[in-house]
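A lone chain, given as structure tokens: the form predicted on its own.
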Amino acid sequence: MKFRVTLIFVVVMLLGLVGTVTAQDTEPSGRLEIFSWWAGDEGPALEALIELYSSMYPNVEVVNATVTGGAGVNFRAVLKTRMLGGNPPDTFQVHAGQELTGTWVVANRMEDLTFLYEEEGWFDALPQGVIDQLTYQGGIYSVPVNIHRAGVLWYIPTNLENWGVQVPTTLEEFYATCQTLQGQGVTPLVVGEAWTLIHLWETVALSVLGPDNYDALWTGGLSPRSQEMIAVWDEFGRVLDCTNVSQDAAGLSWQQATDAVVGGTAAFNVMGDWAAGYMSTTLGLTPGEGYGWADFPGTEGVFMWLSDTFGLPVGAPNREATLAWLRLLGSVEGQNAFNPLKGSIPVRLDAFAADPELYNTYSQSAAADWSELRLVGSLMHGVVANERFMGDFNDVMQIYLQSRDSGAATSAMEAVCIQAGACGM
């Protein structure tokens, strides 16, 4: 109940403000079918936005269609079938990067965005490393609405207290830590289901790795095969020791695992940010005293960034609603509507300072490291590979589970890398 109290306050709020939204030559009507993952605990900051939709095209009759699963693992499975079989939905959330530009636009099935970026100003509010990730061959093909920062070390406070440990802020001290957490019957990271184990995956590389050599795996300046990516998998092997992979971590979801890190089964969970929304939102925790976050060792001063976008399929039955669909995602008030539930921060960069307030501890903290620390794309959540590779992944990531061998880890990843076109390959 409380949350639905602050859900349509923050709604009627920026009702006020809808005036500055560019309006449409022609007022759109029929069915409007949004394609997305966020439903349950995700789904609060998606009907933010569905609701001011409406209460400005009120003759849209608005389709909210989820599929559920972390990370959109099995919205991509149904995304594909209804893509290529000619029944495209309306708009469909897509990560931007290469899961974007490598997967749908390559393929011709999406429509340039380039007009409506200038009708609406966004070249100059948008960050252009952004709309680079956004970009092939000149044209522009969605539209993002949040920056997620992926790889944050969670915690609470007072059970750290309690089990007299500090967060680590080496791998060394990780390991330590492990140990004493161990002793105790602690998990000392607990992890989920198979895609949160890439997430972490793609963590540990970026420590080991430094973010010069991080990048440079995903434009062929590093081989898969290197000594540097042998090193990788074995310091992931050693974090992986430190964690309920052999137990039960196949049937947690992102979310029971970090109800495991609050309830006190385990001590830390290296989770995107949306973690901070469901902390926030649907637990009530307080950010900075009912749960805290930290660097994963050896990431201090990188972000490691992802944007939920969405753009228009070629063929979309609805073109003029998901216009103006598209054009409420990039304006301020749209991203003010959703971003504070959700737990990440607006990509534009004016609207994070019109309505600051809108925004708590940890939100607040996210916005000023995406202005100011060295970014770099994430794996899992589509930046660097396109879809195929992750697909792909999949079976390197077993490949290692199974063997605890580097060395196979790294060729497999190679000849991944070599038949999705991915890696600079």
The other form holds:
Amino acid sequence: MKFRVTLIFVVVMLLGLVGTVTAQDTEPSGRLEIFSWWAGDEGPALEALIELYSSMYPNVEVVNATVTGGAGVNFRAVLKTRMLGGNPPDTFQVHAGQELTGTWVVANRMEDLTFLYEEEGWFDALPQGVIDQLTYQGGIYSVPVNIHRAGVLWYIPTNLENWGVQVPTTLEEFYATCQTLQGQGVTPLVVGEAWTLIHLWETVALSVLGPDNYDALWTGGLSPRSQEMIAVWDEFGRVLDCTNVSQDAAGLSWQQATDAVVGGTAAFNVMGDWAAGYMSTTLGLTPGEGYGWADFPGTEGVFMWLSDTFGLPVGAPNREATLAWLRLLGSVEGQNAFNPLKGSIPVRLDAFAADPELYNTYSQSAAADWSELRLVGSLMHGVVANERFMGDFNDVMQIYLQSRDSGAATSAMEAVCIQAGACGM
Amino acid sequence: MRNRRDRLIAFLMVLPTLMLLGIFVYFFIGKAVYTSTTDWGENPDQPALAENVVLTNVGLRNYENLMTDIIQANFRNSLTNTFFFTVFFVAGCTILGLFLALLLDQKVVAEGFFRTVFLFPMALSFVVTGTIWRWLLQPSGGINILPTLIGLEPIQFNWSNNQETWLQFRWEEVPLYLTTVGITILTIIAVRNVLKHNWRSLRFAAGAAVVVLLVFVAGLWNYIWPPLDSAVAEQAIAPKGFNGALLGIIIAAIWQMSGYVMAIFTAGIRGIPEDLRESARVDGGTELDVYRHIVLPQLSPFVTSAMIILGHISLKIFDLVFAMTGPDNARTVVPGMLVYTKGFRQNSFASASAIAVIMLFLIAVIIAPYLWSQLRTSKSG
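Mind pulling up the form predicted in complex with its partner chain next to the form predicted on its own we just looked at?
Below is the entire complex, every chain and molecule, led by the chain shown above.
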């Protein structure tokens, strides 16, 4: 009997000893599953970041899990199945804004990272406009790794010279250019599958409304059925008349649309600046000479942004390793390892300032704009409206494409805003 | 005694299967039906992905929205697309499959080789087929530039992004069409029975026709096919008809599945005893007579099987459309696609479940009579 008590005592002591050893050992280990939609052209940037992480934490086995598909559409389906099934990855990619807060944070699926922001001093390093989009009821829920710019006008300078046109700066100039180009059998503006149309729509909306009304539309200050919105759809229709929407658009991915510009069958393309990464890295063109960029007519002085972020889901299997990953993402080294390869710019202004030479001509211009221009969030990339709205907005777009009726589109949009609880309703 | 023990053992043998089926099929069907009567994902105050979502029972509101709400016009497009896709796909596959089977029946050299060649597309997945045909049907490439190989002009036809809508009809008139078709068929049956002096069947057909007519007149269709919120707007924003963009998908689907139908028919033709054909020839029938009066009538059960199999494939089609024209394309949208986009992209799980239940119902409408008749023949046989 006495022997037994002693044995139990010794075992308990030993367990306690092991416990203290583990507690002291803060070095993360085990398995870290990073869930994203970055593969293919976008893969190397993530791999560079993982390599950096592995060199810092050699004990962690990183699992790079990806589900590809434009702007993460298929990825999110898989992610939701896993989350609903109680099997969250350690960390996953999510756009800043409503895609994070409207889907995951309101559902209590994310851990508050305010402590991490305080520890790492990110309140000073990150722009307030971005932090606002990661915040919900006082908590901050993810760490942004990059900034992309949406709604940029891309072209090939030598092609424009051959056709005798210049980059338009107003919509009226754009329509004139459009006629000149159509006369020569060139598609003035190339679009691709459905989501690229929504991306074009948000750009036209920004151009017509201006940044203040554009913001007001999503926060309840501007009714989706107002005269201003009728004007947006009207102008969108005129812009569509300059595109290939009724020809081969539905079958083109954004890369194929960019290819049409590079190949000289189309003059312009409105796309986010991942197109710069594609043209520089995959197609080997020199920014500024091989390809050029400009503000979409009527959007000067405004930077439409979106940001890829990573958060910490509630119940993540390996919390320690995930926190280490998030620390790396928010650091100057992490952002500078990732962004030059991705073709995006760092969220931290001091990261770019630390080594501007890492970035190509395009990114340098974007980084300069990022620190100076008025910021607005991208609709297509989940910043300003929730996923429910986005899904139904696809139907609004189809309604418009079929009827070309701005009145029908605005009333449909209002109905969708109400059903989804978006647009400040 | 012995008999009872046998039965018990038999029951115990089947029990695991029954339990698995009960849980993984029927329980989840029930769960989907239940979800479709809640507001999961429809209520902005209840985040769809929360761990403990508070669900409210809304009865059949989700179904009603799908059938009437202007925002859900895409669902009605998907039903229309499914209808036309099913008609052309089933007809195309059956005709082409029958043609191939008859060709193989001509005692050709290397028959086995050709059989494999025709059957091979079925070995591919719809995603692969879709990707290949998406490239082949690009407006400025693939099939359209084939004629240039022999010095002709390229074809200008726009396959997967065709904007034409043929055979247009109005959604709110569908009950009228269905009633007309039903009464026409029943009248034909009735007339044939009069000619055959089969009075019992005549009374049955006439009675059924009256019921169909009464259902229409009494306005019972309003519950199955509720009137649209705005029929005028529906016509403007989502005209119903056979969308030209479906052509490419139908071609790809026929390419993939006609070999399979050919295999079914080949098996059917093999099963016809040679002496039947011989005796027809001895009686002076030509080769054409042999096919018309011997082979084709013997094949009719195989036609039914083939149609059932093709019919349920076409109602559930998803991957082929996803690969060929993408998920957000109102001209080629199908119900399966909407289950996916509504459920997993916009978190409207209740609406997605309602669509899934409607799909299940449509497939049951096709399959149940077939299973029933199969069961009856196997019992009597």
